[in-house]
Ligand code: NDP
Amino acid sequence: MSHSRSPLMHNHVFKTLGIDACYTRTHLSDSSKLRDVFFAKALSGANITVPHKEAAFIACDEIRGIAKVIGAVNTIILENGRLIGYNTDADGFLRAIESFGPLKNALILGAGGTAKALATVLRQNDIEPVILNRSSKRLDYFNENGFKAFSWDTFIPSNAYDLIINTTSAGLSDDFLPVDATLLSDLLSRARCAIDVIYGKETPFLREVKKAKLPYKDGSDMLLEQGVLANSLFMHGTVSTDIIRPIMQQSFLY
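Taking just this one chain, and keeping to the form predicted alone, what is its structure?
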């Protein structure tokens, strides 16, 4: 994505540690060409953004970690001529929400690759996720894997959710909310906290969260933590995340 902070984050780490590497952006208009583009550019690693994370899963020769479960890849590493796929979104998100304290449940808005990653890792950590998406078209994965998942037409807000998570692109380049304003107001009135995976701007979703006076975060902490994990993978684990994290944090000051 053109707005991505990732080049600044990763290049700051490489420069600080004296690593001969460069992280650049590549616009991919056709997901099916991902593998061809990776090899044509002679890349050794890549991060994949929406809406290509499921296509990245298909493009890889081997999938490791939680990416196997969720079918979405956001980090690819070249290893002995083969593409190895990982997903660092899930663990990055977990670290980002630690400051909210213990959580029992969460409502995830959206049903894309990021929603799959977050739903899976939340359930693995005893936080019950509920998924709410505009339509039922993308809910098959969640239904087949035993998640509570609803379209706007079938959702009845009967519960209070500790955490509300926006994983949709609403507000990224427009002024839309991820769900109906009246419904969102009701949900926020009973929530404990909220997070938007979009970073670097106050989205309409976060404006409503602030009106509700809830503790909140944008996606910056998640971006940092998934970036730390990805950077360690880029360097094949030769540099620990404890060394990478403070260096990458410095890049957020620029």
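What would the structure be for the form predicted in complex with the named molecule, rather than the form predicted alone?
Next up is only this chain, free of partner chains and other molecules.
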């Protein structure tokens, strides 16, 4: 779902720049076959989506950048016959929230793969993340890595958070809020801004953010920025992100 726009985004850049490349989708039913599929299709690069990002991390010969800390890879590049893994979700998110201005802390709703990436990049950039998840089952990674992480049962909303982030899939194909309505309203009343990583629709979360009259974004800017970074990697850094960004942005108008 979150990558359904990706072929359009990448192919528009390749076509505009006259690059002889094509981005298509492949359904991978078995994570352990990732390498075989990559080489069988003679790919030079790939984006990996849910639920294969952790398997992609294991499948690569070398991991670069923040992916090493997150343990999940969303971009693979073939370099001298070796698979090099990157994570552009994290830096894409960071770029997407730049327009909110300086932030000192953030509350991340959800504890899945996206939450891991965002918590890591926020902490690296001195924005203190706190994680709040429906259940405790996914909190081990966060506790083991020194993050403040709570389940609905253990969370006490004593602090104000500059940024509230929805990384849950609540609202993606249902009408659920990612957290109790009264709690969300209280959190939003003390926040400065909010972002939902789901894009292309007004989720129940974003409806509440609008009611609270906060500056907000959906996941489109994150989608764009992770795509810009991945596209630059596909072209081995030969084209700068400043050239790629406006071209890729045009594809959002289609």
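On a predicted model such as this, the values are computed, not experimentally measured, just so you know. Residue numbers count along the first chain shown, from 1. C-alpha atoms forming the largest set that superposes within 1.5 Å between two forms make up the rigid core.
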Work out from C-alpha fits how many degrees the smaller rigid part twists against the larger between these two forms, would you? 12
